[in-house]
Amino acid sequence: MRKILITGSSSGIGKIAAEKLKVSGYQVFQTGRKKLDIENYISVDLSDPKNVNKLYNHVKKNFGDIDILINNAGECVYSPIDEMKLDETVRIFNSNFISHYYLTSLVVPYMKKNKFGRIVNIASISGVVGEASASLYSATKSAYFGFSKSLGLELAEYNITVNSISPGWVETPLTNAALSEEEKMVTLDVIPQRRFIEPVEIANLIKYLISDEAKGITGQNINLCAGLTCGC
């Protein structure tokens, strides 16, 4: 049976995707700042990188070598460029990018070993298309694209596969949060299929992704967005 790591896997995306995946037969081990009393789950901050080891260690110890990684947790924040500060930029790209980095670093020799792996990073259409006051971001999710397709290509022979999904607005507790009634129907205007992705979606895309069915799939991103990306 084969073993899953989700980050940010304590609500929303993640967490959905967890409980697909759980019910398709995989084992999934969890992990999200929030604290859970849920099996195979351990709460960690990933804006600090030093806090990959103790996952890894743990999800080792506890868990077993991992043969498939979804690396989805990350944190969105808006702001204008000059508002920014180095340390919530640092942080930010620490949440969103560089602690995944480092915890691939972590799961890839195994992967190697057995001659087979999946990877699949959670990006964001903000990182395809751009987003005003949303650059720190972007940059950070666009960061995602250049890393599956070089990664992708460094494994190929190992039989493990990288690619990232860039989801659109998806429906979520947090989304529905950030936004007022008003702002979401501007939001849905703009949207070619007048609706919001769910995350459910991205769960099913997961799944297809780290099957065998998609193994000549890699160094790829994927845009599931209701057509946002498709022009105007």
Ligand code: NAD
Second form
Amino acid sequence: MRKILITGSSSGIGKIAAEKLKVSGYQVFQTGRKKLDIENYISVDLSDPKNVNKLYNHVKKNFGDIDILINNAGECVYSPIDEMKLDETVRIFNSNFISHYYLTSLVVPYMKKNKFGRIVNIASISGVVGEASASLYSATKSAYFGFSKSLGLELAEYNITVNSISPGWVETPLTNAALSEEEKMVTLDVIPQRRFIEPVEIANLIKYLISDEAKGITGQNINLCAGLTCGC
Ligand code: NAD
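Show the same protein again, this time as the form predicted in complex with nicotinamide-adenine-dinucleotide rather than the form predicted on its own.
Everything in the complex follows now, all chains and molecules, and the chain you saw is the first one.
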């Protein structure tokens, strides 16, 4: 049975994806910021990349080697650039990208040895089209596009694929924290399909990208955004 590690799965997209993948026959290890009393879970703060060692060592000891990594944890910040403080900038970049880069570097040796691996990065359409007052968040997410392409090339001969999914607005606690009810109505007006994505739609795409059917897809970014990136 393939083993999956999914970050940021105490809530939102990651939580629903973990549930979906478990019922689909995968063994899933979850991590998030919240302390939860569930099987195969550890609470780790990824804003400090050194904590990745704690996560990796715990997973390896108690769960085993990882076949599939879902780099999902992340947080959104809206701020004009001249109001961002350096500490906060570094913290967000660590949480959204650097810790995942480091975690990936730790799981890849086993995948290479085993000649199988799937890495799925949850980016954002904010990294695809840009979003005013979200330049930092946008930068942390577009980092995954170069990462997926280059690492996809590096690992292609080992039957390891590396892809990104860029969701549009998804109905999760992150969205509820970012938008007031009034802002949600305004946002719905500019989404071509006039709806928020459901977390299970992202989970379904993850499930496909990690399947054998998707073995030829690597280095790609897939926008799952209800039409937001099509133009206006
Ligand atoms: P969420 O707030 O419901 O869940 C975020 C998860 O990430 C939680 O489990 C949280 O504990 C974890 N997390 C955040 N910062 C962390 C840290 N420093 N250390 C450890 N864990 C941390 O949000 P969500 O909407 O499910 O977001 C999941 C991913 O999808 C994020 O990377 C987000 O940027 C991305 N995304 C979300 C949307 C959206 O509209 N909700 C759109 C595009 C991309």
